[in-house]
Amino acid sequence: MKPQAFLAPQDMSLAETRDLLAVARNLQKNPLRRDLAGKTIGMIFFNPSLRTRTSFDVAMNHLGGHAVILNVGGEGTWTLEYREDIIMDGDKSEHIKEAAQVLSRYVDAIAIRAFSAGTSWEEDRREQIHRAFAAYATVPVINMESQLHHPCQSLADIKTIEDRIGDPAGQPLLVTWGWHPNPLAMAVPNSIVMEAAKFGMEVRLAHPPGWELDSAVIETAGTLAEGAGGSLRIYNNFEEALPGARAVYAKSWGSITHYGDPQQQRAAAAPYRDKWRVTLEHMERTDNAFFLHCLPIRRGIEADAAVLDAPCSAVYDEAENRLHVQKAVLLRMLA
């Protein structure tokens, strides 16, 4: 039996969310335990993080735990190859194929964070380097960031909304799109999407024509939403969704009709620099609503910085939530 792997928000049903939820505010409110003595987590890092690392290291540190931080690449690891029947005559030093299985036996846990602003769409969007590193390693592998999914940034977002407004089902949160200099991850739109229709909430994605998200993402998020009394709305002009929107949560992401050519990505969004900015003026339009965002931010790039520091902002709280969160899945896979 293979071990388990936490990679995508519906890997996890609406029942075992509400459960990893009550351990969490649990951990906020008892933050130290032993429950992790002796365990290690090797985490493995593509990308930069600033919140993924240092929350993650926290936590298995207030659990009794350890955390064994790797960089690919540079000073760090080596490069890894996750392609298969390849001759790796590269640039890749070492196969996903052996680093699972040797780190497998010096951890307890693998957890990777590696998104990819690749040339292809359709090669990006398979996830290879989780996929491979869950189907190799004989641990439990949890997703830190993929270019599809961000699991445990949703899972915070969702207790921040449950914090501020109680039982999410049935109420508005508007999730849109923002402009920025470059083209980023979709992982962060997706699975706040997916999680909160899993929640049962009438979801509002704006977003200007031309950055749609993943067409099985939508699906999904349509078949969450239908299973919970929710529901799911696209609109291309985001100030029509303010009006009873109790949560404003903005994020920009690439187009994946330009995507793998950053120059016309930066071309084709242009027009939408200033029209797609959340403004107080656009909060105060809304159901006394509070403003979410994964951090980090551009100020008065996607949301003025009078926003970020006003009452309404909860982007502090959503990122000690990732604390609080990771914390639960670390005990859910390990403990």
Ligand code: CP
The other form holds:
Amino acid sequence: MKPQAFLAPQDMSLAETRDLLAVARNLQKNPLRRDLAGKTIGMIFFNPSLRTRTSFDVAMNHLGGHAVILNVGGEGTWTLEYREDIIMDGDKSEHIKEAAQVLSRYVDAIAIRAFSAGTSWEEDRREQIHRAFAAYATVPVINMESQLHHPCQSLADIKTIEDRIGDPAGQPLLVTWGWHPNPLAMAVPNSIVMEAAKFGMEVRLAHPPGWELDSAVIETAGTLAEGAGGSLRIYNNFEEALPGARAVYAKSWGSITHYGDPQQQRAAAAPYRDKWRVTLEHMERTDNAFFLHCLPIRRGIEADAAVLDAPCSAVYDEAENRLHVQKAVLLRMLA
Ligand code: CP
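Mind sharing the form predicted together with ligand CP? What's above is the form predicted on its own.
Complete assembly follows, chain above in first position.
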């Protein structure tokens, strides 16, 4: 039987996610266990990380296991090829077909972060590095952020929402784009919209015209929301979505329209600088909402420093929750 892969929020049903959050809350109270003694996770990074790297490493440690961290390229591990049936006369030294099967002989799970943007969204949305590892590994595969999803982040997000306001069903959550000097990955907004829809939240997604999320993600999220008694509505002005919001999730992401052309993205986004930045005055127009961001965040860019430092900010709880939910994911997939 093919081992499990956790690549997207929809790989876990609502009931499974609720069970997992219950385990995460127990682990928050009783952090140290030995369930994963003798087990190892191989963590492969094609992109930098502070939270993901540290929280997974600490999570394995708390559960009695061990993490091996591999940075792809440079002084780390060999550069990796994902394309099938290719003569490897380019700059890649090893194929994922070999890497995944060899690592599977050493470790009990493989976790991958690879979200670098190429030139084509149609190509990148296929998450080919993650899919190649999932195809060839003979151990469970965990997504630590791909081009399309960041499911461990959205688990931490939904736990933070439950911790603050109880049952998320029917509660209005505003997920708003923010201006940023660089086009960023879409994984975080995709996953939180999907997760919140799964929990039946009233999801308000706000972005300027041209910053639409992937249409298949929106379609799936809409179906999930409808099935759970929630809703998904899109706004082109985030200020219209503030009244009644119980949580405000700010995050910048790149435009699919100008995908692969950072200069064009910057030019198109320029008129939105300062207009699409969350301030305390915006937070005051909500229903006593708290503020979420996956971090890292540039202060004064996606949100004012005053928002991050205010009592309404939940960003440090949100980051802490990465540790608790990932321990629950590791127990589920490895124990
Ligand atoms: N939120 C998040 O994934 O943080 P890092 O990029 O630092 O891992």
